[in-house]
Structures are given as structure tokens and as C-alpha cells.
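This document opens with one chain alone, in C-alpha cells, the form predicted on its own.
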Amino acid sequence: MSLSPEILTKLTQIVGENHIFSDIETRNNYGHDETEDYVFPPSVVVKPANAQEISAILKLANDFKIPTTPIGARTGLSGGALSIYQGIGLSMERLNKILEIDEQNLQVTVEPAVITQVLRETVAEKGLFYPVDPSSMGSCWIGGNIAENSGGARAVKYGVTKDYVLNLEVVLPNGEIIWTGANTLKNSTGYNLTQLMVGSEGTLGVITKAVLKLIPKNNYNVLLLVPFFKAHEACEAVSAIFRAGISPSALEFMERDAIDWTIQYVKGISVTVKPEHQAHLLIEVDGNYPDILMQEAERILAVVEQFEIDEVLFADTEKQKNALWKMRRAVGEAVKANSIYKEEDTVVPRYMLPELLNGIKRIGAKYGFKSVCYGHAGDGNLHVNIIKGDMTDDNWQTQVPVGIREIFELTVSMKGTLSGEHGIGFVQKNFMDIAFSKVHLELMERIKHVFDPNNILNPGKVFPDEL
């Protein structure tokens, strides 16, 4: 859709002429994230500086029923920031300050465009820890993490974004500005609007400030890389580690192709991968007492030695630890660099991981596609990268979506669901009927309507097209 000169003039008056852009290069740049090769340019990109300017923009958009899409760092993998219906692309990049670190109450107040890694490093200087660490933490923003309820490698011990959000300042679609809760650890006062906003994917309101919980920082960690001769045994070992009473701070699964492609893609990684290795587990334990950590590492060894494994690598220097984490975090980029692909974000109870992995491979063989699997095995979250390779365009367009639906049906049959941390956004919305009944979906749609009766805020996301 094109916006009238009147609307463009009003937007310019709100944000200033240096913060509104209608040229095609800028619009294209803000019209994509990391979701496959989709590009949906907004009609105009505006860059407000504060909640008051966002309020004025949304009042205008609501009055004239203009689709408005909040745009963060554009690192998402479900198309949540795509301007499907054009309209206003609401870039949050100027709201990028850490406003207050409350060391007494272990809280931090931030604006949405603070980079996750910057927040982690800033509070670490004060002996504090913000545990949420998505693979893209060096570039993703806190606001997007909240909108998608992002997880990461250390979710297995410390939880995901929702577990650290205490209170939010939000601009509603009609321009009203509210705080959703209180800066307290406990709150049983009315409906929990804070947690309703977390994971709502920018469809209910625009987050302009967040009060996050912090915890004391652990000083030590031990990192192990365990090679398995059978991929399904690597998955079986995950549940066995927890049943042995061990609580790793991270437990990551990478099948053979994931490691091979990443080693080729990322320089400076020295890991020996024998032809017989089918998968690896990357296992971390952390704490404040090195002797106890070594005891836990020995207990982990005792568990994994019950399976067919090769020599375990103990990362005993920071350089080696960083290299292993770099390898794990770069898997998605490496796959994308090698082939056209689709990434799905399945999650099941962790004891079901072996069956899920086998099922994915079986479905891939049925529909003629190859997959590379990796992810946060400790909490049952398996990322499935479906590779186009030498598939014909016709099969890629017709067979793969059928196979993906079958993968999700398998996942839900195992008491799992469609997404563990990437969100539904644009690319998964038409699979929602697998996870939810019509009653569920209608309730969600009614909630959306209460907040956004004119459906201006991030339309075309989450809800199936037929609703």
C-alpha cells in the first residue's frame, strides 16, 4: 500500500525528517529478517526515539487503519518482523539504552534495542548474570527476545526470557502507554499482562522499556565435547544425564553434518571429527566451586560412557571453550551459506528426542529432502534445517511443506509443540491447527481483538490465514 502525502507529513512531524525513509533501498533493508529469503518492504520506515513518539505514530496508524510492524534487529527466523501488508515499518533502533542497573534488587531496566550480549557483558562487570543467550546474542535485541520469548543454550538450567521479565512499558495499538506489572519477584494482582506480552510477537503492543531480573554470576565452568558413534544414542544420553541427578548449564546436540559444515564455514576451529562420528553433545556445568564442577564432569562421563562414544574433549582454556561455543552458535549460518534451506523449531519432552530425530529422518526420506539437526537438547528443543540441495523447485515448493506438516504432527503427537523459541510469525502460522483446537485459536484471536480491534499491529502473523 502507498501512504498519502498527508500521512507522510504527519509521520515526519512526529519523528523529524532525518528519521523517516521511503527510498527503496532502506525499505528493502528493513523488509527482511533471517527467515529464508523473504523480503516484504514496508511503505515507509520510521525511527522513533521514545514511547511518546511511538504513541503518536500508533494513534495515527490506528485512526487511518495503517498496518504497522515493529522491527528489531532482524535476526528472527519465523518472519515476525516482515511487513506483510506494507504500511509503517517501526524501527526500534534508537531506543538502545541500559537505563538503570539496580544492584541492590538485582534488576536492570533497558530499552528494547539493547543488544543481548552487550547487556550480559555490562551486568557481568558488576558480578551479575543475565542468563538468556540466543545463538544470535551478539546482534539480537532484548525487545525481540521478549517478543519471541527467546531461549538459548543455557535455558536448560536458567530458563528462557519469560523467566526474567518483571515489568514492561508498552504502547498499545491505540497509542495508550501502560506498565504491565510491578518490579517485584512475586505478583498475584490481576491478570498477568506482562507474561501475555512476552512471546506475543509484536501483535499486542510495542515494548519500549523492560525491567529484567538478574542473578549473581557464577565464576567457573567446565565444558565437554562428547563424540557419539550413533546419533540416536547422543539423544538418549541427554535424558540419562538428567536422570542421574546432574543439572548442566548447557547441553547441546549437533549431528555430523552440522559440525562438518560449520568447521568448513568458520575459521579457527580445531575439532577432530572421525568418519564414524555421527553426532556430538556439547555439555557445560557451571558454579563457584571448581572441585564440585570436576566431580559433576566425572559423573557426566560415567553416564555417557554407557553409550558408544569416542574420546571426550575437555576444553580447559578459555580459548578452547570460546572456539567450541563459536562452532555451536555458527551452525545456522553455516547451513544457510551452503544451501537454500528452511529452518523449523521443534520441541518435545527431552526423553522423546531419539524418536523425534529418527522420525524426522524417516519423513525426509519419504519426501526426498535432507535435514541437518542440532539444538538445545537439554530442554528438548531440536532445530531442523531442511536442505534444498539438488531437489527440483517443484518438489521444494510442493513436497517439503507436506513433509514439514508431518514433522509437526509427529512433534505434537509426542506431547511437543511447533516452536520452542523462534516463534510462529509468518512462516509457521498455517501449522497452528496442528497444535491448537479451534477453541484455542478463537480465544487467541479474541485477545488480539481486545488489544488491537483494527488489526493494525503486525498483521499477518501467528494466526492461520483461514481465521
The other form holds:
Protein chains: 2
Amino acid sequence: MSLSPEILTKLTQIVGENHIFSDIETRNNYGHDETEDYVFPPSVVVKPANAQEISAILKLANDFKIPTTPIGARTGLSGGALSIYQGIGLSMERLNKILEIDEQNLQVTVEPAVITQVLRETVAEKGLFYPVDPSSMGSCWIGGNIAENSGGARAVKYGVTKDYVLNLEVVLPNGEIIWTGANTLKNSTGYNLTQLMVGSEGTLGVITKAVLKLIPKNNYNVLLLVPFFKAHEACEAVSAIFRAGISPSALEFMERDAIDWTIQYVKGISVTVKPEHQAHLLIEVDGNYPDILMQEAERILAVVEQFEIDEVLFADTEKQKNALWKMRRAVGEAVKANSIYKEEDTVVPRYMLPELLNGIKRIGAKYGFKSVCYGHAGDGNLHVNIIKGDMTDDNWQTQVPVGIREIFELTVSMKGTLSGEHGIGFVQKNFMDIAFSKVHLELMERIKHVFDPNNILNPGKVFPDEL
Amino acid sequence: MSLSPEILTKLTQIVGENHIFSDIETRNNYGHDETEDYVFPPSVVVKPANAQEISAILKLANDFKIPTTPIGARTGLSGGALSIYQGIGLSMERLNKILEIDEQNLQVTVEPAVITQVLRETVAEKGLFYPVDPSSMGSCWIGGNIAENSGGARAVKYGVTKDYVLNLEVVLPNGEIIWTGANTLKNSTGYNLTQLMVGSEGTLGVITKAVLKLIPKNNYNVLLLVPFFKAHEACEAVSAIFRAGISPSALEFMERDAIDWTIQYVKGISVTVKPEHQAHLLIEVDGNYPDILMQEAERILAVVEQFEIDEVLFADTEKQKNALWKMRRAVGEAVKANSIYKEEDTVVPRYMLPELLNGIKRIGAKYGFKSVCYGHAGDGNLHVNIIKGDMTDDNWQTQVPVGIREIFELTVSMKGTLSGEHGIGFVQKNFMDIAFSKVHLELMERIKHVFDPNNILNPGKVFPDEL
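Moving from the form predicted on its own to the form predicted together with a further copy of the same chain:
What follows is the whole complex; the chain from before opens it.
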């Protein structure tokens, strides 16, 4: 759709002429995120300064029924920020301040366009810890993290984004501004709209401020890289570690190809992967007492040594630890640089991981695709990268979606679900029938209608095309 | 309302003649909870065996627009289980089984009428920990805990009920049965109906199964009772402990009267309270390493010694610890046995506690009421018991509600809210306008309408009489 001069004039009046862009380069820039190679440019990009301007924009969009898509750092992996029906691209980039670090109450109030790593580092200077660390934390924004309920490596011990969101300022699609809750650790006052908003992928309202819980910072950690000769044994070791009563602060799984390709992609990583290593676990424990951490590391060793493993790399310098984490965080990018791909974000109860991995390989063999798996194994969250490699375009278009549907059916049969931390967005919406009954989806759609009766806010996301 | 013979016959067909009760004694029994002296008997009490029977009951109630109130252990403190419009009293008592303890994934699947303490003890036998411990845990049920998003003493370290609910089987008011989520630690798949259901006080659906997260059990703890000469200093010490980087597993505040009355009420508690002790903090740290706990206890001592305190009681035997916890858990009952009372469940960011306490006393003086305060200070959650004492009935009826409104206005002005863990239910609903704008309340009411268009399920709760 192209917007009328009248609408463009009104938008310009709201945000000012320096903050509205109709040129094709800007529109293309704001028309993609990190989801495969999709590009859906909005008709116009606006960059409001604050909640009041966003309120005015949404009132206008609501009056004229203009699709409006909130756009964050564009690091998303499910296409949640794509303007698939064009309309207004609502870039949040100017709402980028850390408004208050409340050291008395261990809380921080932020605007949505604060980079997650900047938030972490800024509160760390005060001895405080915001634990949620998506792999993209160097570039993703806290607003997008809230919209997608992002996780990350430390979720296994510290929880995901939803566990840190106390209160949200939200502009509703009709332009009204509300705070969803209170700045308290406990709350039994009315329906939990805060948690309804977290993970709603920008379809219910636009988040303009967030009050987040912080915790005291831990001072020490120990990191182990364990090479396994059998991939399914690496998966089995994951739940064995928890059953031994250990709560690691990270427990990451990487198939051999994931590490191989990453070592080629990122220069200067001094990890040796032998051809017979089928998978690695990256295991971290953290705390305030180094002696205790060493005891825990030894207990972990005792567990993993019950499996067929090679020599464990024990990272005890900051340099070694940073190198290993850099490698782990680059896996996604490295795998994607290697081939055309599709990424799924499966999640199951963690004990089911070996069976999930076997099932994915079996389904891949059936439909002729290769997959590279890695992810947050401690949470049962396995990222499945389906690699095009030398598959024909025809098979890629026809066979792979059938195989993905089977993978999701397997996931749901294990009491898991479609997405652990990336969201449904645009790319997974037509698989929603696997996880939810028609009754359930209609309930969600009617909640959407309560917030957004004209379906102007991020339309075409989360819900399947045919319900 | 009295139900027609036709309806009673249909209900009897659903639950069987042994599980339906119309006698006045049973109806009265199921017409109260622990909220002041309110009694609202349902027209009939039914005791279904399972979700299918509940589905049939709700279909019937929906067809004939019969108010239907889910009834749990009747330990609630906001009147959530009262059948204020009569109709069907839906006792959940026969759904009382722990269905599965999944030691591989650290999860438990329970029916709603499992006593919270039974759940805790049963999983503890497997070395697992369900940390949520409302003071009524010896009699309350997990279903009610979920409905009210209950907290308890350990919430300060381990979180509240919502933090342990992974997935819920819910019968919707139209009789449809859904699972709200998946049995996974992470989930970014559609709107979070699980968290919308938690704390919705039985107004959106009837919970028939819950999958809860468990964690490994800690083996050691240390408990301190610290007497303060100034109540506001006890409150100040609370946030000072957290700012020192310590995360206690419990941090409870009790005004002198709370302890005095409890010692009189519960026999055989060997705690000495001097007249000059204005308040006590009960502080626990837990973990797996006794030496570390002693270090933490010493760090806590160093913090509290900066205030005017008397000799600290260091409980190091199970017997002493149990006696102190028994005392703390009996405070509510003891205070209530002492006088006609009203209880508020205020919650604020924890650093605001001293100001909240001062404000409550100031408002009490203004309106002529005495209050006894105690609660989960680590969470900023202060239970305010307003004591009738020798106040005239007239003042009790007219002045106290005005004073309560002022207390809640103060709470909300501190970015706190009306209820930390007891819920709004029947008794606080007409204060909801203090915490929420009309826009916000209408949003909640429209969500209620999505689930329950005929307003049959627990009507007259949560929402103010006039919106």
C-alpha cells in the first residue's frame, strides 16, 4: 500500500520532518531482520521520540486502518519486525536511554532501544546483574527481547526475559498509554498484563518503558568444554548433570559441524576439534566462592566421565573464557554463512533431547536434508539449522516444509513446543496448529482483538493464515 | 437464586448422587473462606471427579447462565471462593492427586486439590524442592495458590507460584478443555495464557492439572531472629541486606504486637520479647555448603548491627528453627483471634517499606484505628491488619474504609500495588480504581469477556462494582 499525502503530512507533523523516511534505501534497511533473506519494506519509516508521539501515530493508524509494525534492532530470527503488509514502520531507535538504575530496590527502568549488552555492562558497574544474554546481545535491544521473550545461555540458571520484567509502559493500538503492573517483586492484583505483553511479538501494544528486576552480581565462574564421541551421549549428559543436583549457569550443546564451521568463520579460536568428536558441551558454573565452584566443576567432571568423552578443556583465564563464548555466540552466524538455511527453535523437556536429536536426523534422512543442531541444552532448547547445501531448489521448496512440520510434530509429542526463545513471528505462524487446538488459537485471536480491534499492529504475525 | 429441579437433576447425572449437596450445613461450610467473617453459601455444592465432569457442569452453567464459583481449600484471604451470587459451588476436592513426579526433567504434574505442604514433602523425598510456602501451606491447595499467585516466606529468593507454573490444563467456561502451554522451561510460542491464568482468581477458567517446575533441594539453612528497638530501622535493614549482596532465602518482618499476640496464642514458644523491642526480622539463608552459610550469616549480622538491635537469636537446631517458623506462620491467625480485623496485603518496592510503615501508622492515627503489621519484607510485601479493638461499629464501618483507601493510594504512589499474594477477590475489588485506569480495567474486563462471555465463572470478583 502507498500512504496518502494527507497521512504522510500528519506523520511528519507528529515526528518532525527529520524523523520520517520514504526513500527506498531506508525502507529496505528497515524491511529485514536476521530471518533468512526476507525483505518486506514498510511504506514509510518513522522514528518517534517518545510514547506520546507513538500514541499519536497509533491513533492515526487506527483511524485510517494502516498496518503498523514496531521495528527494533532487526536481529530477530522469526521475522517479527517485517512490514509484511507495508504501512508504517515504527522504528523505536530514539527511545534508547537507561532512565534509572535503582540501587535501593535492585531495579532498572529502560527504554526499548537500549542494547542488551549495554544494559548488562551499565548495571554491572554498580555491582548488579541483568542475567539475560541472547547470543545477539551485542546488537539486540531490550524491547525486542521483551517482545520475543528472549532467552540465552544463562537462562538455564537465571531464567528468561519474562522472569525479569516487573512492569511495562505500553502504548495500546488505540493510542492509550498504560503501565501494565507495579514495580514490585510480587503482584496478585488483577490479570497479569505484564506477562501477556512479554512474548506477544509487538502484536498487542508498543513497549515504551520497562522496569526490570536486577540481582546482585556473581563474581566468579568456571567454564568447561567437553568433547563427546557420540552426540546423543552429550544430550544424555545434560539431564544427568541436573539430576546430580548441580545447577550450571550455562549448559550449551554444539554438534561437530557447528563448531567446525565456526572455527573456520571466526579467526583465531584455539579449539581443536577432532573428526571423531561428534558434539561438545560448554558448561559454566558461577557463584561467589571459587572453592565451591571448583568442587562443582569436579562433580560435573564425574558425571560427564560416565560417557565416552575426550579431554576436557578447562578455561580458567578470562581470555580463554571469552574465546569460548565468542565461538559459541558466533555459531548461528557461522552456520548461516555456510549455506542457505532455515532455522527452527525447538524446545522440549530437557531429558527428551537425545530422542529429539535422533528424530531430527531421521526426518532429515527421510526428506533428504542435512541439519546442524546447537543450542541451550540445559533448557531443552535446540536450534535446528536445516542446510540447503546441494539440495535442489524444488526439494528445498517442497520437501523441507513437510520435514519441518514433522520435526514440530515430534517436538509437541514430547510435550515441547515450536519456539523456546525466537518467537513465531512470520516464519513459524503456519505451524501453530501443531501446538494449539482451534479453540486455543481462537482464544488468542480474541485477545488480540481486545487490544487491537482493527488489526493494525504488526498484522500477519503469530496467527496462522487460516484459522 | 434457587436452582430448578431440572438443573439439579442434570448436575446429579454429571457428578453422581453422592457428590451433590443441597443441605444448608454443607452449603454454609462451602460458603466461607478465611476472609474476615463473610459467608456466601452456594445454592448447591457439587464435587466433580475430573475435568470431563467439570466440563459438563460448566457447559450446563453456561447454557443456563448459572453463577459458578470454584472452591478450593477455603484458606483464601480475599474472598475469592465465596459464592456471592449463589449458584453452583464447584468444590475441587476430589481432584487431589500428585499424578507424576518427573525426576528426569525436574517437574511434577498435580491436580489442584493437593495440599501445598504435601506436595513439598512428597517431592522432597526424591531430593527435589517446590519452594513456594504460603503461611497456610499445611492446609491450602496448589490450585488456590495458582489462582491467587500465592507467595510465602521463600519467595524472596525462589519466587512466587507463577515462577513455577509451566503448563496448565484448564476447563474454559464454555466447557472446552485446553492445555495453556508446554512442559518446557522456555516458551516463545503464542500469547502466554499460562501466566494469564495464574492469579486470575478462578475468573477465566477452572484449573484441573498443573505442571510445575521443581529444583534440586538445598540441604542446609541458618535462621536468625533479630530484635530491633525501632520498627522503621528493621524496615531499613531489609534493603540494606540486599544491597550488601546477600540473597536471603527468607526475610520476614513482625511488629511487636504480632509476636506478642502470637506467643500468647501459640503455646510453648521460647522467644522473649522485651517491651522495648518494636519489631523483629526473621532472616534465613540456605544452600548446600554450611561454611558458606555461616559466612553469610556473619555478613548479615554486620549489616543489622549498624542499627539499634538487641541480642540476636541464632537458631541452629531443627527444633529451634521449627519453633520460630511455627510462630511466624501463626501470626496471621493470632492477630485475627485477638479482635475483629481487616487485612490488607500491600506491596511496594522493598526500599519503600519504612515510609510505608510510617504512612500506615499516620493514616491509622488520623482515622482512629490501630494496625499490626508483619509480612514478607524482603519482597516489600507488608500485611496490614487493621484492628477493631474498642472502635465503635459506626467508625469501623465509615472511617476504616476511607483509611484503607488512603493506605492503598500511598502504596500505589510508591509504585506498589494493592495485593502482593492474597489477590483482590471480593474484599478489595472496589479499590481497583486506585491501581488501574478505566482504560486498563476495561481491557481486563474485555479479556474476561473473551473467556467468559456470560460471566458465569466466579462473578463479582476482581472487578469493581462500577467500572
